[in-house]
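Only one chain is shown below, in structure tokens, and it's the form predicted alone.
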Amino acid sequence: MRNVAVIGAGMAGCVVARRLVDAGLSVHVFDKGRAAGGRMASRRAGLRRFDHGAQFMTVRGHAMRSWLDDWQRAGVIAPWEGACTADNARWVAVPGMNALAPRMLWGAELHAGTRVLALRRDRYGFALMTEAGPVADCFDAVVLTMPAPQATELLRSSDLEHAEAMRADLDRVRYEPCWSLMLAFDSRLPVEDVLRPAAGPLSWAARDSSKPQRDPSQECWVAHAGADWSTTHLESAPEDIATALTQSFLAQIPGSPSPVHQTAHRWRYARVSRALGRPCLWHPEIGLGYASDGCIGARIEDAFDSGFALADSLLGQDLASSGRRP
């Protein structure tokens, strides 16, 4: 096995690549999206940045902190001094939460703004087809790690052997949607940097420009509102929810100004409310393989540990199949 491909550059796809990377294999990984995190996304409006998906890592698994030294090292990660708790850290990605894909992709080629529509497979391995046509490329193995509902709908039009069992796994992965606001003011905010509303729509805002690295001039807020409400709210248009969670938000400080900056975003599939139950899905028999929060939970960490596993089995297969020893 030489040639892999990854669908999605989120944390999990990104480790996964990272890791075949290191053991010589050639990656390449395919996003839909503008640029690789997943959401772990930042955002900018002139010179204000947003992390307007993720909000912070915490570390408590040992896969995940043995990456931490490297990641200091390198000046891509810092703790959130303002909301790090007694007993945890609470981790950034800097100077924003997108920063860290590119230092875990490095070696591996990114096909950004790519959608993958359909995957074929002969004799001579992975076909993909794309919105701009199929991929030069053959690859021996493929690895998704997008959320299930995406993945169901990619395996859904693509005729892969083992594909239905796949499907049927991911069918039973669930999530929560959330709709973000990001303002931002022209003067300091008479708040602490971590707000938890305890009624309304909303259910965590944070000082966005509190975090390490950013231009503390900059007074930028991040908001989510809840699981029900966005439920509720889904298929609002964007403007009309960024005018209500603005209104709560400022419900929340008396006294406030009115913001110079307020935009919303949906993220359909932002927090996983009932996981596969199993760290990964591999079917060595064609090469095939899912990585993602889904497959264990909700948090960052959860998306690392989904990836390092499906490398473990991959890479495993790939050691046994060559005869040489881990």
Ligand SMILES: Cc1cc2nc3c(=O)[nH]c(=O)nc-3n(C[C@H](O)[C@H](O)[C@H](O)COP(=O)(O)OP(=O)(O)OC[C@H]3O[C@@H](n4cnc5c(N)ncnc54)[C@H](O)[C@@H]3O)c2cc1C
Contents of the next structure:
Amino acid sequence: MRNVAVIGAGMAGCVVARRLVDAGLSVHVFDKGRAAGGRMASRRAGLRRFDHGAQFMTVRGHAMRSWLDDWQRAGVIAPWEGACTADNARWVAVPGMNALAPRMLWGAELHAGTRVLALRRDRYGFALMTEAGPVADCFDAVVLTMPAPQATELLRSSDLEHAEAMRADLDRVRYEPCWSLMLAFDSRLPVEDVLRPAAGPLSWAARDSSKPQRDPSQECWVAHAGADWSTTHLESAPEDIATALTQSFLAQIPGSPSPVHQTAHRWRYARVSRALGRPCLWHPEIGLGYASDGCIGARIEDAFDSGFALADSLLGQDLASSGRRP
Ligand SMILES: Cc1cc2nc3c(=O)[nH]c(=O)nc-3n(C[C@H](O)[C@H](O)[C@H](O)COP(=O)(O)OP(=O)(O)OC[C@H]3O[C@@H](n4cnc5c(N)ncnc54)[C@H](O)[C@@H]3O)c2cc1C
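Could I have the structure of this protein in the form predicted together with the ligand, to go alongside the form predicted alone above?
Next comes the full complex, this chain leading.
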């Protein structure tokens, strides 16, 4: 196996790509987003910067722990002191949550802003159809790493053996949506860095500018609506959501000034509510795989572990078919 396409450049796709590049394979990573990172996302508004997706990482398992040390040495992650709990360090990428992906993808070829619409397979391997037309390269294997409903949609447009079995597995995965609110103020709010509202639409709010290597002179906040509220208001206009959630946020802080910036972003597939219960899916007969948080759980580390397991399967098969010993 020489040439592999990874579709999706979130944590799962980045882990797969990193391990395959390290094993000497040629890896092309395709993502419909403007940059890599997936739900580990950051957005700029002038001088302000917000992590409007995942807030932080916790690391419990051995596999991610060993990579964490390397990321720390490289200076691409740091502990978020204000949010760490006694038994759990909370790690953030610096200077924004999307900063880890480019480091992990070093050596892979990233095709950002490229939505893959369909896969085809003939005796030479996989061909990819994108919004911009067919990709010139031919791939020995393809790894899908997007949320399960998006992978199902892609497989439905692809005439592939084993796609039916993979779709049946993916149909079992469930997600909750999340409306994310980004707020900025001219002055510092007189509250702790992390708020957990007990009532109302919001389930979490944090001073984004308290994270390491953010600009502390900017008073930036990110707040998340709870899953039930986000589901009820899923199709509302972002401007209406921003207004409603801002009111709810300000109600938590009597006497707070009005924000100078407010926007809302919808995550349709934010958090996994029912995982597949298998580390990954791999069909060695055709070289088609799936890895993501949806396989294991709702955290970044689950996406990491799933990507790691997929790389094990793919590389294990590669060694077996080449007659080499693992
Ligand atoms: C609001 C929010 C808060 C969260 N908070 C936390 C937290 O504090 N801690 C934590 O551990 N986890 C948190 N999570 C969950 C965490 O972000 C995810 O578990 C993890 O990032 C998932 O990574 P992934 O690689 O599986 O998927 P993703 O990050 O979703 O990556 C999939 C990628 O596939 C791309 N893609 C999809 N379809 C196509 C296509 N057809 N062609 C090309 N590209 C495509 C997408 O653009 C995306 O970049 C949060 C998530 C959200 C949304």
